[in-house]
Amino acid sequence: MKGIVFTELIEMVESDLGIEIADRMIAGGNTQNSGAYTAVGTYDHAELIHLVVALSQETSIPVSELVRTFGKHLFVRFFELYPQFFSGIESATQFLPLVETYIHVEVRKLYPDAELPSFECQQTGEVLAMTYRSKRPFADLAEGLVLACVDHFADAIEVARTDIGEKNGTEATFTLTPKTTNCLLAETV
């Protein structure tokens, strides 16, 4: 797993919860390199899991919620760091299919050793189904990224997650459905 994921996790925790919590997360994670990551390095994904579990123990926030929150943070940071990927895109349903066919292609040019998850998209009318598959159990992270994408484009879309496969977080389908007028009215009341 690329180091940028680790550096962003530590930066998010420092920013949102403070340096002391970040330090305790790193100490509690008992990782191989004691939290010393570089953005371009490659590290075992299990270290990220250890860090998040330690953070969960420090904050009493469930691991899945922390990972989804981190996914939302990562989307915002990706937008800040790589605005070229968002140029000319007006909705989440336009952007998300590009993750596999464009963004991952560009990432592999920069980092040929990157082990990326796969995202398969199927558009049926106005409904987009995006299936995440990975060797690593980060469907919660993917969910956070998808939710942040919808928020970023301010789309009136509902996101439903269905765990598939062995239901261990390595496979999930996210179904993006336009909200109906009734849902929009209910939100404004």
Contents of the next structure:
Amino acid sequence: MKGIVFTELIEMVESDLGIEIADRMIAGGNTQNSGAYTAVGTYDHAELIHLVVALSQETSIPVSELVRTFGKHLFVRFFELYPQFFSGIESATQFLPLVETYIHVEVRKLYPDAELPSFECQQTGEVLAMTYRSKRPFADLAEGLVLACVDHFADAIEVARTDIGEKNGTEATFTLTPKTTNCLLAETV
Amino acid sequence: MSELELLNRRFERERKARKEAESLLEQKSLAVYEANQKLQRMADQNRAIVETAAEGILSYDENGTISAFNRSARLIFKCPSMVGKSISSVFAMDDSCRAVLFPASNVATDVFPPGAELATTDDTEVCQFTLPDAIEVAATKFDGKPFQSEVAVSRCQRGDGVVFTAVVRDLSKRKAMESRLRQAQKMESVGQLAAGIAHEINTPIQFVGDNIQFLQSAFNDLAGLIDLFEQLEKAVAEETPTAELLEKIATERELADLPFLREEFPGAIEQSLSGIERVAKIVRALKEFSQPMSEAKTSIDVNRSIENTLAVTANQCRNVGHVELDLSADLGLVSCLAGQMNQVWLNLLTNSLDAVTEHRAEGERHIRISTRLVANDSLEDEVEVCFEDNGPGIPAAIQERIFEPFFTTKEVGKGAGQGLSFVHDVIVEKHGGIIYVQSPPQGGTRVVVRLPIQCDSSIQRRTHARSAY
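Now that you have shown the form predicted on its own, what about the form predicted together with its partner chain?
What follows is the entire complex, opening with the chain shown before.
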């Protein structure tokens, strides 16, 4: 996993919860390099899990919620660091299909060895179904990213998550439905 | 834990991270350097390949500004590097040339026929045209001398625009060789025809000569009798004795054998006139047959054209015994290149003659030529000419190749492989007709030519078809 995920996690914890909690998270995570991450390095994804579990123990916040929150933070940071990917995009349903076909293609150019998750999108009318698949159990992280994306574009969209496969967090489908459609359906019912 | 201690621990993590980042940066720099070296080698190699390629290679952008111009291109166009110059300085940029040199991304143009393929790569759109037929384009050498070139163009969509790459071949030598080959073939045909015609003329000339010698000899005999008759006429008029004269006349008449001469003279004269007519007919046919290869179409009588062909090949046809003709009387005239059409019949007839002569015994050889008026799919009238023979036929395996230039089944030194290629070119390309061959497994060949009454290749150009029974 790319180091930027680790450095962003530590920075988020430092910023939101303070330097002491961040230090405890690193100490509790008992990682191989004692929390010395560089954004351009590549590290074992298990270390991130150890860090989040340690943070959960320190804060008593469930791991899934922490990871989802981190996903939202990551999206904001990605927008700050890589604004070119967002140029000319006006909605989440327009942006999310580009993750696989454009953003991941560009990432692979810089990091040919990057092991990226797959995001398969299927548009049916106004409903977008985005299926996340990875070797790693980070469906929560993906959910945080998707939710932050919807917030970023201020879309009136509801996101529903369905865990699929072995339901261990490696596969999930996120269904993005316009809120107005739901209202109409509710009125009809 | 004190804040200072926390900051120290954080500082230590940051320091370690920085060192790791520096190490990674060094590794990355090394990797980039090695990649650069590799790219440089590849670029050098590619440059060497392009520069030493046997064909001219030019790259240019949408405005026609040349960005690459290899060594062969410089040799072909006899010029220094044209990088930075316009493509129009080496090609005659008419509409058709422009369409070839600047193919659109949607390849369905008239210039690129079905078969042109579009290939794409992951990050680059490349239109690679695989052309079933080479495209000939008029080009200009640096000294202004025009020449025919063969061009294949690919189109490459890059981030910063479109790049076209043209592979160019100079066709001057090939055109000259084809011209020489055609001339040589023509001369060979002319030689064969001349030998046959000489033989055809020789026979009647011989018996006409014999008859005239006979008439001359007979006239010498008759001349003495005529003198005696004149003397007799004078003696009678002067009332002098005529007995001696009458005796002389009787003797001379006996010697001249007048009954024999009276019987033989009409035959000799008739035979001589017939011989002279035969010669005149051959000369007439030859004159019509060997009219210049005009580029202008004229109206011809196809039946007469075939008869002329038979007349000039009478000597070769005699080996067959009899070439059966079934010519329809209601064909009318066909607008075509008369001289080339005569050559077509000659080629088809020669093929049939060779086939039956080599593979059939005397008395078994059979060639039949027929013509008829037929309607095509559009219900327009066409003239159909059919050459049939009972030779060995054409094996199915080679039926696809018989119209290829230089393809021949004849032994080395006998066939140039140009006959059917020429026939195809004339019938299909120049007259918009069709030609197909049928050859059943048991032998025999049937070549069918169909010509529109108004032959205009620009209106309809149809490919030949081949079919087996």
